[in-house]
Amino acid sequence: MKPQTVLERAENRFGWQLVAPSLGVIGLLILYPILYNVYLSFFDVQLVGDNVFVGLENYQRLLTDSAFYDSLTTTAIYLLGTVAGTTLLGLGAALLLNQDFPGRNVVRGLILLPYFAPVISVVFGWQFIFDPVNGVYNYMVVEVFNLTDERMNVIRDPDLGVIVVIVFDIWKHFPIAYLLILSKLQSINTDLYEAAAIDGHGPWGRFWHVTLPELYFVLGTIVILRFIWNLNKFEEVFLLAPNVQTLPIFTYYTAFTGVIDQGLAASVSVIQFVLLCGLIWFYVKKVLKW
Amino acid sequence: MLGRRGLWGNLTLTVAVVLLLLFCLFPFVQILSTSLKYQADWGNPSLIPTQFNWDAYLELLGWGETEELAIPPSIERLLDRPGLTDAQRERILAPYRETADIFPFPRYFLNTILLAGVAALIALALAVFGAYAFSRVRFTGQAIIQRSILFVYMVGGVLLMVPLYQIAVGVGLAATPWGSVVALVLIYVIQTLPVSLYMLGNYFRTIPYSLEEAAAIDGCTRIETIFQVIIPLSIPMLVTVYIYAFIIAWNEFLFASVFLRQYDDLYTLPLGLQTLFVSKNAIWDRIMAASILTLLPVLVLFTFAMRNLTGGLAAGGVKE
């Protein structure tokens, strides 16, 4: 539509002036960065002097390469557990305190603690959970119920590494679900479980049949933002366990240590970029419906 | 009609409650009670400390004498070999030396309340135009920019790091320290923007409408109706977004460890922790009392945030 009246036109310009800072801001210092970031994922990129073209080998290198195929398995464990786990505990926990107790205003408020604590603060404490010398980790598993015969360092073995953190994963974002599917679950009319018990469904099948469809909107942003965020983590992996290295971690490896390779950095970063925007469509498509 | 829950019901409520605060719980009072505890207490699984230590928090806010560590004669007669140059000397006597030079926290503390504060103030300008174009001015473009803005939104960091670092190193910012915080602060103002959009125009339609056409019979301009209705309104939640911006570039750590690794005196918290975390083996009692005090701030300002954030989070959707 264009704009047709003198007001309609000034309004339209006053608009752009509006967003325009930030737009020039977003254009420059994201959409942009994204375009260079494929232009160099051509490239051969020098610390000093010019890049060299290379066309598609930083790809072919990165397709021959078992450690990328490594990545892509850790990253998709990483994801199906976080999503999982992080759903499932935020239904729960919003059940759980959506039933009336005394002292649960507190609890609410406690329970989102995880959450908003920066990630520095808490990942050296669960470090120091899982130390191999002085954690109450080892202390369980070893000295009180005698599962292993030594005490292990989980957090750095590249196996079991992925387990402690998507238990982190969980522990710090269950909170935001779980406050999604609170506030969804106060707004369910009572009218419709008065009459699914009137139609002699008990507590299951009202959950089955009113809650589920019910949340089945916000469940699916969860699962489905939730997928998308923690493709896109850095922080939590990287500074509790420097071992499993899930994308992002495997081109900061890449970008920024030992051999550096920004070409091939920048490749990596093409391919999850790749996949973030299948999720994003998924996300627009079926969750939004535009 | 729906039932009174039995005494059953009542118990598997109570344990489900508790072992849901326990698990929530349990790593902060793990690090406050290791952060208390004497280096012969750390194995003890008992959260109590059996005896109280204050010297890490002492040490970290430079209230205390700082003892020197003894260095055992072994090391003293290596020091004392006539090759050594100082370089060498210097390294074997780093795991000796007291902590407050390799991580002074209120220097570093002050650093990240900076860089924090300036890109998430400059992030809520920016959005405060750019959210009251969304919500109250008609333009050609606004469907799509309005969904680019949502599509950006999720475009992590992390994927932006190399092009990032390359046209930072390719103008020169890279190359300087001044550079590498002006480079710093514009990456955390986009990590913060469309957040900040997003929130604001959400809660400039609550705005009633008819206020503005008030301001505007009173000859008041598009302008100063912005900032003589809409920004007094909305006082409540920009300062909400704020602190919300601010939280997320106090937490940030991938684009500081870029930028700042090799300027230690312009270290922020995440990365001086990191570094003090890797660099010294065993000060748990440091590390756990200087995490308390990253966390601190961010309880405080979201006590204060609380209220407007867990609606804005709830109605919105949420950047991390």
Contents of the next structure:
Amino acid sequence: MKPQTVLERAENRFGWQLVAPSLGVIGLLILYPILYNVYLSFFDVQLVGDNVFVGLENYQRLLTDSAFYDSLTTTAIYLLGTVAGTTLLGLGAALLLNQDFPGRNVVRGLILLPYFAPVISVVFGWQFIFDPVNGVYNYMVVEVFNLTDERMNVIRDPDLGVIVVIVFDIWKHFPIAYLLILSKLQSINTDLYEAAAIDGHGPWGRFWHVTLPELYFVLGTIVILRFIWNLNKFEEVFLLAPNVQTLPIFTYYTAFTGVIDQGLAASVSVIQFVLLCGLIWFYVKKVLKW
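Since we've got the form predicted in complex with its partner chain here, give me the form predicted on its own too.
Partners and other molecules have been left off, which leaves just the chain.
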């Protein structure tokens, strides 16, 4: 290997000096909290006094905690429902709005409103829809369609609340999937469709053999990023339906409510972090193919 010259060594030192502030900020704001959280997961954290080292006891307690498994199940349902719904609805909207029709540009702008609307305001709107006394949902179910004689507090029921949370997330976030897919659709070479038509492929065949392969990277990116984002989703779920305990909500309740156990909550966060790293690895290897 060719030895570095004095100028090359000076350039390397200068490069490290330039990135050192950024590395310091990353270490302070990201790496330190992660490492400290891993450290806390091996302790019985005391609000007053010294922490007590318990080793793997917190993780052993999680493995026998039915509430933890319930939160894992709820998280899996939430992730599958939101990711599939967001991707499919975004794909459908992009395919529709890629067609030429009067007022298309206006519709393209309006469809982005849910994504840019403030979370707190739209959450209150959805809570009003499902309000057991004055909500639109109960009025339609009880008074209009006579499906039941009893009004329900849908949001307070964990089993029904998770459905509401999934539908809310799809409505709120499908515009970003639509926008990414639409931008890719508009860059596909029309010659490919003409060649597929000459080969005898109809609309479905052209979609299957041309559109989907061209959308592979975008769809893969949307799916894996939605998994990563929603695995960490807290504010929307907590504000809309606090009884729906996904992993972030379960961690919050464990750490700050009832019998406060921050060591156990830290161990939940570590498990969530491992799952997150697995998703990121899959994204890098299978989608980006690095």
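In this text, the rigid core denotes the largest set of C-alpha atoms whose superposition between the two forms falls within 1.5 Å. Residue numbers count along the first chain shown, from 1. Because the structure is predicted, anything quoted here is derived from the model rather than measured.
- Relative to the superposed rigid core, the position of the CA of residue 280 differs between these two forms by less than 2 Å.
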